[in-house]
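For reference, the chain that follows is the form predicted on its own, supplied as structure tokens.
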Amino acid sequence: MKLTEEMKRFPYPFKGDTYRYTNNSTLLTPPSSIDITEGYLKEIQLKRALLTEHHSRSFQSFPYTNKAQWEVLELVMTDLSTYFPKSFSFKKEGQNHVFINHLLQEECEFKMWDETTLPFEPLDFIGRHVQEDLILMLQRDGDLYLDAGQLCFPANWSLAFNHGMSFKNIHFPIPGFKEEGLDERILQFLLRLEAGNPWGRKNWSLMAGNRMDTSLETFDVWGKDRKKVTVDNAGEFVHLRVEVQKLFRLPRTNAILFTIHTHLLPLEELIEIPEWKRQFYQILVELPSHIAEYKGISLYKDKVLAYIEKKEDGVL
């Protein structure tokens, strides 16, 4: 089978035939905070619409995060111009800077650390040029706090609700996370992050439908889709949702930038690759019920399995 470029670049998340919560982070190579995919223009348009119509749901910040926000802006602009030089330019002349987004044909001149020269807060501004959601966690008193973020494509959580929470409180709802000590181990890992050595990991879930913006505030809109999955429509309707998550220690403020790039792949395309189909089926069969429940899969997991079995048998 000839794979499309999109399939070749899809961040397939699994390595074995079972899945459990772990800190599966690895050193990031290349150490780029962002990626640009074929869906860039469509997703940027969607992000900007959400930020216009639901700004408080999509962006939150405390005033004391301003310096760290500028650090994020500089890091992301530098990465964009370094890894995608045909699409982005970033020129520095003393305090005067020029950022050009050639894909959107937009140019911005501004003075670093001078908020009056940008139309939005620094994190809010640069987030409108990348597909990633950008979360900023500040460190104090031996802990990390979600003190600022631009989040347009959340997987069933709320930025407004979690704003200001500590790392452990944010992850408290995950079953077994505290009981198995995973929250403390990952927190200690994050606190030891060093500037210049970013890490990355992949997280996954299933999605009934193909919405990118599955915030808690809109659960009444998309949550009912879980009841609409059937054996016949699962291939087209159900999507594997993968988040490529990256962690960067910011050298000047000691804050941590957490970037989240969300990818969706319909089930009917995933099973076109025989090894992916076999492995994904085994993982779903073996997946503990508490993980399936937390990921929102329980209502339709059996229908997805039945779909894969029928495709294997040539019935569908």
The other form holds:
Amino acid sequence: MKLTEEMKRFPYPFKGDTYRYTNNSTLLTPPSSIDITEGYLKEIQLKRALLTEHHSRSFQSFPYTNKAQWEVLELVMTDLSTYFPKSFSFKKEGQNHVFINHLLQEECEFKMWDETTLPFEPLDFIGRHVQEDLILMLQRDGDLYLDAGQLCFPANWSLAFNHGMSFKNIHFPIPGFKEEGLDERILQFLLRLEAGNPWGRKNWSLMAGNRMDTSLETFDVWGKDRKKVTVDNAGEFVHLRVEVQKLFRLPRTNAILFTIHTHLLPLEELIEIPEWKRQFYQILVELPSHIAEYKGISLYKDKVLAYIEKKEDGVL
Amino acid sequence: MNDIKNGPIFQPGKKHYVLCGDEEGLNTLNPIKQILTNEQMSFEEIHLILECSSEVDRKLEMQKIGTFLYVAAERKKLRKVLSMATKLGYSPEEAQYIIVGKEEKRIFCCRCHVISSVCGESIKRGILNCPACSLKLELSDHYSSIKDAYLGYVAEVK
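Now show the form predicted in complex with its partner chain, given that the preceding structure was the form predicted on its own.
Whole complex next, starting from this chain.
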């Protein structure tokens, strides 16, 4: 079997044969906030279009986040030039800084901490050069608040609604999250994050269709695709959606940068790898109904299982 | 998470209690006052109608550690005191906020972000049309204190 480049790089999220909500974070190696994949140009184009047409849906910030936003910009530019030196340059020339995106053939000269030298707020600016969504959480009174963010590819949530909310309030709708004490445990984990020791985790869901921008604002448009899943079309229509999430403590402002890189893989490609097919099937069969419901899978879970069974039997 | 309750619950073991409300709110707090009187516990009342906001602010500010705060009032007054108390450092564990009067909720449209007010039967039904974009919304219990509004989800996907 010949694996495609996309499959080789796909961040397959499962470890065991069952799935529950956990804090499955691990120390990040390499400690890069950003990854560049082959979908770069297409996704950047989509991000920029969303930011132009629906700015308040895709970007929110409070004025007091400005310092932390500059820290994010510096961190991301440094990581881009360190881990992808052929694609990005970041130079300091006296007071001036020069950032070059060779993939887009764009060059920007600016003065660090001087917002008049950038065309957008710092978080909004650097977010237009990376595939990741960038969420900024500020810490005060022993709690974390979503005070700024650039979010173009949300998994069915609204940045505009969640803006300014505390960590626990944001996660309030997740069934069992509070009852099992997971919200408090993860909050304590986040509050203990140290600068220089970033962590990463993977989150997953299934998606009827291959839209990246599954915002809550457009749910009435894409949500109906869940009803269109059949045993026959599940292979190409249903996608495993994986978010690679990374957490960075910013040393100067003590804020936390949360980066989310979204990946989609059609089921027909996922089941090409026998171990993935077996494990994914087991996880879906065993998945508790409240998790399936929250992840939006309930409507078509049985069709996906039937599709895998038929593939296994050679019927499809 | 909603930090506003429909009725007060007695919180025992505190050094001092503050009962703060408008006329109807203080009536709502009467059962608490009764317990405090019977148990001969330390408490004071703040009348929101009789006292100006700077005086209320001052009285809340001078409280000592171990004080438990009850605030009961109609929605707008309640939000004002809640915001003041939060700024002064009262944590959710040190206070209860009780809404009185006509039940009214603000709902944030998930599609167009317009916030509208709903009351009475609409709250009970939990379904309403957004007055701005006409989307049929389902009132959730996901609450933003920044917006003082509940999230309205898409009620049905056609």
